[in-house]
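One chain comes next, on its own, written out as structure tokens in the form predicted alone.
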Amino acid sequence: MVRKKTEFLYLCEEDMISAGVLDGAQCVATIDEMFKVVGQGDYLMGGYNENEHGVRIIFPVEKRFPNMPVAGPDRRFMAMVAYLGGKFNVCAEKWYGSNIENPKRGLPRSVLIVVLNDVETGEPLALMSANLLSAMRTGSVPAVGAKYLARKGADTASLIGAGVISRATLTCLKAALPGLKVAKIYDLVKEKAEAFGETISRELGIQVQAVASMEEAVGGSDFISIATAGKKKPEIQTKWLKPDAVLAMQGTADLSDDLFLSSTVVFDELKMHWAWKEEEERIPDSDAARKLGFPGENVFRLIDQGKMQKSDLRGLSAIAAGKQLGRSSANERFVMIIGGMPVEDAAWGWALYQNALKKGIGQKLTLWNSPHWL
């Protein structure tokens, strides 16, 4: 038997930029297509339930050995694995380590790579720098949500948190909402919001203005995105929101039960959030310091209390696939809960890999010229 040479494409961050990782329009179109595929059920994620967000190393609260890390804010290593069908037909893994102290070291909070694999042979197709990939695929999800949920003619957006994810979100929102004219940005650090507004206004050609308060940011906006990290959660009061607004949560926030109960709640993929709930519940309350929490916990609490019904919830994948309604009335308000799925990394990674192949971008690396053992 002839032994097969195996090569794969390595794409550094500069290669990813050349391949179009910052192209908001292509990213939104790709993730929209991914949601349609997921809505049809042609996907698999990790775990026996086929819907795990990822597998993470759960660090202990106290040191057990001199070099063993301990639990802390956003302190983890995680592998997010998926198969995505449809036109993608690829397996992928995103692997990353995260430490909220990293910016003090001149590093992003999380350091990410994505691997694409052939679904039949398991051979690697590509190894790629994934910080920009992950940010853009994250920012594209609320933009896809805006496409299906925002009111007709929506022209005003608000961003809570002047970080990388808000930057990616606005890039993608501009592609998803053709009528977008004004974006407001609020951050606890005023200077950071002002710098964000000046930079993004130039890049995107729309008016991005820093505002002085959460209420000013949220009030009057058609679409609001929360993308924050840290101990202090943004507090959003129901009375600040327009009755037809869409509030997308990519980070944690302090929302009242009344806001959830008076809005239509949409998850990116419901099955994943139920799996997330089950995972968190496996950690006993006596070890609560090791729990990271999960985005939909307050909604599921309301369901457990009988104040909401599981049947009330919608999923963006089901909406994209035409199995559930998006906006059904002019004054319908939405709260969109986004957890992030490895199928998103698979989809956007696959699209960028195709771009790189067409443009001759990247470096071919050899796994083996001939496998030593068969």
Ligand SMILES: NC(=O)c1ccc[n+]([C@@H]2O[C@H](COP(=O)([O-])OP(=O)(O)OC[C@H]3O[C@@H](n4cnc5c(N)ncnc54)[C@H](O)[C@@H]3O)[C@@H](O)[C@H]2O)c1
The other form holds:
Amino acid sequence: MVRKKTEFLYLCEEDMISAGVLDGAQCVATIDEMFKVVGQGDYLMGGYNENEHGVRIIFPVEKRFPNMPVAGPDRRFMAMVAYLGGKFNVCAEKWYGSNIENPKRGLPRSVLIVVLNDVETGEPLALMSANLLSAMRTGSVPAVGAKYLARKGADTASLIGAGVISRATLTCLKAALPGLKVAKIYDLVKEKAEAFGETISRELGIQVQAVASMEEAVGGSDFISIATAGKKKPEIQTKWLKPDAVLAMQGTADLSDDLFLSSTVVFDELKMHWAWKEEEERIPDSDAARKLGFPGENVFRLIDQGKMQKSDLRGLSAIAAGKQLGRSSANERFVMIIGGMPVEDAAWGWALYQNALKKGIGQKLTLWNSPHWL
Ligand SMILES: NC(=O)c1ccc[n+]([C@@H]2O[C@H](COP(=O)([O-])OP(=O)(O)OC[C@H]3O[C@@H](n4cnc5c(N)ncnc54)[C@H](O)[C@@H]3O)[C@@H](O)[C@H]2O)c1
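How about the form predicted in complex with the ligand, since we already have the form predicted alone?
Let us now look at the entire complex, which starts with that chain.
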């Protein structure tokens, strides 16, 4: 038996940029295709329920050992795994650590890598620097939502939180909404919003205006994306929103029950959010400090209270696959709850891997010349 050499492609952040990771139009098209494949059911995520968002290391509240980390806001390690079918036919894992103190050390809050694997042999195909990959795939989801849900002629978008996810979101929204003319940005830290406005206006060639309050940000906007991190959840009042607006939550926010009840709620993939609910419910209330919460918890509470029906909920994957309606009337308002799925990392990672192969980008690394033990 000839022992097989295994090589894989290593793509550092600069390689990922050369491979097109910041290309909003290709990213939105790829993630739209992914939602269609997921809507057909041709995917598997982790766990027996096939729909786990990821497996997380849950840190204890009190220090148990000198070096063991403790729980804190946005403090986690997470492994997110998926098989994605259709044209992608690939397995992927995203593995990351997140610490809100990182920017003080000159690092992004989260540090991420993605591995792609051959679905037959399990060999690695690529190891990729994934901060930009992950930010762009995250930003593309509201943009795919905008394609199916935003009012015709939508021209105004708002971003809450001037971080990397908002930056990627606006890049992708510009690709998905051809009429987009104005964007507003609001951040608790005014200087961050101003710097964001200046940089992104230049980069995208649209007017991006920093505003001083949440109300100003949200009012009159066709599409609003919330992507903040940290303890203070953004609070949004229903009366500030246009009746035909789309509000996309990529992080957590305090939205009132009446906003959910007066809007159509769209999840990225509903099955994953049910699995999330089950996982969170396994942590007893006596250990509440270790619960991180999950994005759909208020909607599921309304369902448990009988105020909403499960059948009222929609999924972006089902909409993209033509199994559920997108916007069905001019005055319909949407709240999108976006948890983020490992299939997105698989899709965008696979597309960038193809780009890198075509362009000869990256460094070939050897796993083994010949497996030592067979
Ligand atoms: N759904 C997904 O797939 C997905 C993927 C990645 C990240 N996220 C989430 O997106 C969020 C943003 O991530 P990021 O990497 O851009 O974070 P970041 O730390 O780079 O930026 C967050 C920004 O939000 C601002 N902020 C915090 N609280 C605020 C408030 N109440 N009002 C206005 N601004 C506020 C901060 O000042 C900061 O500038 C996080 O919650 C993260 O968990 C979601």
